[in-house]
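Single chain ahead, written as structure tokens, the form predicted alone.
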Amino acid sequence: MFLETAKVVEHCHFIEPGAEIFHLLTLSAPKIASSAKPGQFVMVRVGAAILDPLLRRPFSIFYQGKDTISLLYKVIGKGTNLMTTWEPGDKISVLGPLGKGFKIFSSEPQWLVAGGAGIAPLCFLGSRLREKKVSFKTLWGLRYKIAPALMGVIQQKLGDLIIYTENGSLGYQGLVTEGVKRLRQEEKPEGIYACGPLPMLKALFRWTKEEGIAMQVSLEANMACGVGACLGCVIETKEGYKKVCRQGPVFNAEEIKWEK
């Protein structure tokens, strides 16, 4: 874990009429980049000058370069709205890499299943699977279409994607949980990695349990510190309460008490 003063290298804003809006922030953070693993995250100070918001914000690492890390995010509040104003050359305080990442399954094929911004940690993982020449497919569920430029960025890392949108504006119409059942008719994965909204993960877990498929999940949680001190991100598991920031964010799906 390192506390780095990172410099903004590039900040892309994927904005198009009728599309979900995403932002991609690339930071020069050599120490964090050199040790980051797929599934880990960083805590970013978003109110550097005025300390408002005071608390850092957690972001999964979307991609790791030689000396850089990239963060894919959506505006969901004051902190992320402030982030959209950052420009190349700005200096940002970043703590990381944090948490426990994915363990790569030993057998193939493997699936990556994302919902919304949950594509972020899976993109990093997928790039690592490609390096290791592991066979995988990626399914991504969205509310509606995304900008073609963002799709191009993600396809560079993951290859072709199977897209599901709620309104049918891109790919298939429907939920990504329906997509996994359709794809199952063609093949059975040896393992699934998933990240997205809790209802999506719950539905996936019920299905994978019936199918006898192992699954790892990256959980999204509100975090105040990111290092396990505040107990603000605990989740109930079969072994008691665990901290998402320290003992996760990646868990074996079987560990979680999903109905709580």
Ligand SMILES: Cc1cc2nc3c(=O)[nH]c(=O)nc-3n(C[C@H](O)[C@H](O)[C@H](O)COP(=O)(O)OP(=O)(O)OC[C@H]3O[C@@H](n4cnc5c(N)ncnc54)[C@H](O)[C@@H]3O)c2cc1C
Contents of the next structure:
Amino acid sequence: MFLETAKVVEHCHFIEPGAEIFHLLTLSAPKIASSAKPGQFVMVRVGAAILDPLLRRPFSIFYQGKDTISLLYKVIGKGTNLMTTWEPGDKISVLGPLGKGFKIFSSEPQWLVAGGAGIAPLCFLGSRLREKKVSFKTLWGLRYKIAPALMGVIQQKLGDLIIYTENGSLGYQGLVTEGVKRLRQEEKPEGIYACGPLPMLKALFRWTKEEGIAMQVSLEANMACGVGACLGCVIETKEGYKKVCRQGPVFNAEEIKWEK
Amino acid sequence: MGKVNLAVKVGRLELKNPVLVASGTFGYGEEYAQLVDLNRLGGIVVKGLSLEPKIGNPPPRLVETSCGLINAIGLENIGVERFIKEKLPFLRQFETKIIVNIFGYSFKDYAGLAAKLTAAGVNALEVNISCPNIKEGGKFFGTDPTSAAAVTKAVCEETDLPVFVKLTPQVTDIVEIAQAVIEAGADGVSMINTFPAMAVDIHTRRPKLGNITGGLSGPCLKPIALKMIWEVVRSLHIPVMGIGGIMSAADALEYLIVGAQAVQVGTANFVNPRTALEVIDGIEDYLRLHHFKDIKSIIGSVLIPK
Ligand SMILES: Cc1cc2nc3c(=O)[nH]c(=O)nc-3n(C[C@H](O)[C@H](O)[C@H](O)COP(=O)(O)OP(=O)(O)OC[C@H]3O[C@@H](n4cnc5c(N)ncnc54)[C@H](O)[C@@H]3O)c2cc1C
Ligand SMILES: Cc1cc2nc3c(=O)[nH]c(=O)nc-3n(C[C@H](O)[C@H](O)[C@H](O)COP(=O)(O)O)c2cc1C
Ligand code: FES
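Switching from the form predicted alone: structure of the form predicted in complex with the ligand?
First the chain shown before, then all remaining chains and molecules of the complex.
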């Protein structure tokens, strides 16, 4: 775990009519970059002397370069809105890498199932699986299409992926949870890694349970410290409350009390 | 330039510098040990402990507001026994004072905690009285001078350690409470705890916290805390540890000038884990700049126009 003053190396804004907007931020942070594992995250300080927004914002590592980390994010509120104004050369305080990452399943094939910005930790994981020559498929559910340039970046890391959009503007029309059922007719995965909105993860969990497929999920919670000190980020598991920042963000899906 | 003296004595508690980290914002120290040289801190006030472990409130437990944070952790903690066995040996390795924050639901709870921690060996106790007294129908110990004094007495009878009572700002007359706990034997007071608060999601029309309400901390708290401390210091001249929204040396200096003898950094640890260290360095720079050789020269030095 390091507290690094990172420099913005590149900031791409994938904005296009009718497309879901994403931002790709690349930071030079050599210490964090060299020790990060897929599924881990960083806490980014939005402004150095700014007290509003006050807290750091958590983001998964989307991919890792030699001395850099890249974050893929969507604008949600005031913190992410301010982040979009960052330009190359700006200095940003970053804390990380934080949390426990994914454990790679021992048998193949494996699936990565993402919803929206949930592609971020799975992209890092997928590039690691490719290096290890693990056979896997990626399904990504989106609301609308995305800019081709972003698709290019992701394909370069992950290879081909199966896309589902709610309005059908890219790939298949429908939800990614329908996509997994369709793909299941072709093959049975030995394990699934998933990240996305809670309703998607809940639906996936019900289905994997019926099918008897193991799943790891990356979860989100409001965070203050990111290091296990404030006890603010807990989720309910079968063994009581667990800290998403420290004991997660990746959990075995069976551990979680999904009905809560 | 010669050395400046940062050491202070708060009641009977001697600190090498007046900057501590506040309870609940620094875990048990180990969470931040990789990032912060704990030896440099004036002291560490550990997360509030109860006799038995406590599981805390349902999530969500945190919500950010303008210049502030509302938390409803619900005093989750591992209990005093596990603290003594698992956390204290680690903390003892460092050259800093270990102050243990305690809370309970009866006078007996507080007395039991004081006895156990005194036997285990820590440097001071901080008594959180922002808790409901179960026997008295859940009325907070900290909102009534008589029960605040009784809790203090229960603790002081079981320990010879320095005792600081941590006051809640949710009272009509904070001076009255401060006076009551000092007369009951406390070395000083820690001011202030979080301010009761809530936030609502307008789209779902639900409270943003699982517990509905929580406690507000952070920069928005500072002016309120400063004013309360000023009232207490000018009426009672007692040792105070100032707490509330300290993000920088400038914030800490305001507290010291008003009359706090030490300060605790809380929420700022989340924003910048090295805040306390930067506050120490900043205070030293300030003293040099203004040609003070000793921090004591500025404590309570506020100039009130006639
Ligand atoms: C481990 C982890 C990894 C994440 N990875 C990514 C990622 O790779 N890409 C991405 O786009 N988003 C990611 N998120 C979500 C991201 O942290 C939030 O979108 C962001 O904090 C919103 O900040 P804001 O100021 O724009 O929103 P606001 O709504 O103004 O934020 C208010 C407060 O709520 C918190 N908050 C709001 N939404 C979330 C959320 N979904 N999760 C946690 N805290 C939230 C904020 O941090 C802030 O403290 C991740 C969250 C977690 C916990
Ligand atoms: C997440 C969190 C947990 C806290 N836990 C405790 C606690 O266990 N006992 C206590 O006396 N105060 C607790 N506090 C209060 C702080 O110690 C401090 O009094 C308060 O946050 C105001 O200071 P700040 O604005 O610098 O954070 C907690 C505060 C926060 C934010
Ligand atoms: S964010 Fe503080 S414990 Fe997880």
